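Next comes just one chain, in structure tokens: the form predicted alone.
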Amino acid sequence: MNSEYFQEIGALSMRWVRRLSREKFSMIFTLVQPMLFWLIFFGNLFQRAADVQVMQAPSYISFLTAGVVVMTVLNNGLAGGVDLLFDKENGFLERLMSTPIRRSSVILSRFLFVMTITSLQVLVILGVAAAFGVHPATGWLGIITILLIGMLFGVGLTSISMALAFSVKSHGDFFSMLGFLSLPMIFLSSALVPLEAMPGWMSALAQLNPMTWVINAIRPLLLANWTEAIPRIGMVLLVLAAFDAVCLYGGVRAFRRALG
């Protein structure tokens, strides 16, 4: 039974891979967009305008790198349910659910696919950042830790996305809600500026944003050392445990309501 279950997950995961491979333009844009527009263009644009003493980083690009990494996880996670939405709209999801497979394999295969693509993107972003002199201070173990934290954050985000996919009636509604969620989460976080540089009300809201906790845990892995990073990693694990639990609960309820 276990081997059959893993075969189901593997087969469904390969379906997502084949679909992406047929959409070459989308694949290239998805890979290049965070690296090109945020890290290279935005980072260099504000390189001289940013106060490195306020940023507590050698340069604005080095400060921004952690934010770009987490923004990539955010955008991929929130878009993770879009293919399921299209499957629901064209009736394929209903036909798939009528086959003798475990329903959870559909969800797990989507998680696996989204997190794999996101991890590859993060590695590319870190490679580009290295070309601008941003080398992770905690080495390869730090990079692995960054990927693991990103994956934990991505679990909750993908759950939100799939809950939306199962709840909304059209992809127009889905993308509208996606934009409504993503932009406030980016700007009400420490992705672009530190909390100390924000207006008081924005800083207070940013501290309620799980994205801020993830960025603040990843940033010392890139710029500082393990001594500074470990306490923040401990805190972010607690935050993400609560965040993922709530998101997974909501995602499962939406899935059961839509297909139950």
The other form holds:
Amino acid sequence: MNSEYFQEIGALSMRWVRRLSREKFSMIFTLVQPMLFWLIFFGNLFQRAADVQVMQAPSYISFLTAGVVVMTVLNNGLAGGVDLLFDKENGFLERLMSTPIRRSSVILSRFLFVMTITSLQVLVILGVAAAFGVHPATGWLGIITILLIGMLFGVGLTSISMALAFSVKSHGDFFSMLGFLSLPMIFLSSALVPLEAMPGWMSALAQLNPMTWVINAIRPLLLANWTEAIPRIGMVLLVLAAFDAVCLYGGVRAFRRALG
Amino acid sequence: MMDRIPALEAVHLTKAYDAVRAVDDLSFDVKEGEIFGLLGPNGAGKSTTVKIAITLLCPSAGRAMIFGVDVVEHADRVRQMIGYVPQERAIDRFLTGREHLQLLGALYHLSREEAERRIRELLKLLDLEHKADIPAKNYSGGMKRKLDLACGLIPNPKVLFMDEPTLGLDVQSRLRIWDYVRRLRERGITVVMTTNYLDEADQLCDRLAIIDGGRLKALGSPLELKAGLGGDSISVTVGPPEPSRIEALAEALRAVPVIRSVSPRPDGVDLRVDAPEKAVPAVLETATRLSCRVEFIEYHRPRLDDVFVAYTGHVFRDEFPKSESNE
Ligand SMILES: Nc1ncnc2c1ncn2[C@@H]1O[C@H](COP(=O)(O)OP(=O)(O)OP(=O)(O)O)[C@@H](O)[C@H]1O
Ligand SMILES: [Mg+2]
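The form predicted together with its partner chain is what I want next, because the block you gave corresponds to the form predicted alone; please supply it.
Starting with the chain above, the whole complex follows.
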């Protein structure tokens, strides 16, 4: 029984990998992500404008690294449902659903794929950051922790994306909803600017954004030490447990409604 | 004789959407080993019926069973028995033909060797071997359709559902697919297919359900349905048309045993007959006896078009297979 489950998930994940590898252009862009440009250009551009005192970081680029890591997680997660949207629209999903697979296999394979790709990208970003002199203060264990937090956040985001994919009427709707979600998520978070530097109302809103909590847990892992990081990691685990629960619930409901 | 369990049994099947009843109280049986056709115009409810049978949609009322297994309660067991060829080409443009089949093989839990064996067999059968390893976006429309078919056959299903399998194919490919479907029947596979084409229903299907507006209009083999119309038709034109002569001829023909019905026209009579080889001489002889000059005699067997018109009250617009671009 379980071996069948693995067989399904393996085959479906393989499909996502194959699709990505066939889209050479998009693969290059996925790996050498625009996020990198954020890091390199923004990081260096604002170096002088940014007040290191406010940032509480040795340089703007080191401050920005955590933000870029989490923005990568955000973008990949929110885009995670796109392929399912296309599958729904061209009938491939119906074909998959007419086979005797567990209903969850399709979704799990997607999580698996998105998490793996995201983790690889995060590693690339950390590598580039290292080239600019940003070395993770908490070492390899810190990097693994960063990846795990990223995945936890990614699960919720991918669920949102899948829920959207299963409920929208057209893919125009899907992409405008994504745009609508992702920009405020980025600007109303501590990705680019610390909360202390924001106007009061913005920082209040940013505190409601789970992304802020994720960044605030990752940043000390990169810049400070475990003592500072651990309480924040504890906090983010609570936030993400709630966030993921809500998103998964919504995702599963949308999936059930769309596919019975 | 004991009745075998039907391959598909629909009992008062209904699917209502907000505004429409896509399927409305449909009841029919499909026997094991037959090619069963759902024939109807666009929007008749064919695809909806199929999607309920293959567990993709839940009926709003009534039930459907595959070999006695309810498609809602035991969807999992049903899915093990069926193959599905969707109406829209459900192809992943980035995967090669072989990769499609490997994916589906795994989803049907075939072992690697078993999957490889079937993939080889199907690629050969559908003449796709030479294109098996290029991405499907480079396939022609017909090749995509064949790949669709191959995907539906990977599980070696007991019942294969095909939604408009030859839509948009050229004449040759259609014939080849018909041929192939007949071979599936020889292998004991039950085929349930929908079609928009009268000739396809007529020549390929063992039995048909004609549906329109979600309702069952007629059920039977093409022969039965045609015979049910009341026999072959003969139309006689006499000249010069004189009402009294035509009346007399009609009267005399009503007495001929093989003629079932007679309806006079201004310039002749229309007949429904059981045995044309006896009826035609009788008509000629009667006409001669009454010294009516027969100008013209036309005989035709009822076509499925006639059946369709008779049962649904409107003319079937048989769409000619459109040529299809690749994308
Ligand atoms: N999801 C849906 N929501 C609302 N109405 C629907 C839905 N799906 C189908 N219908 C309606 O149900 C009816 C039957 O549709 P169906 O797809 O079963 O027709 P069909 O016989 O397969 O037609 P075609 O030959 O065009 O494929 C149509 O009137 C269609 O508009
Ligand atoms: Mg249809």
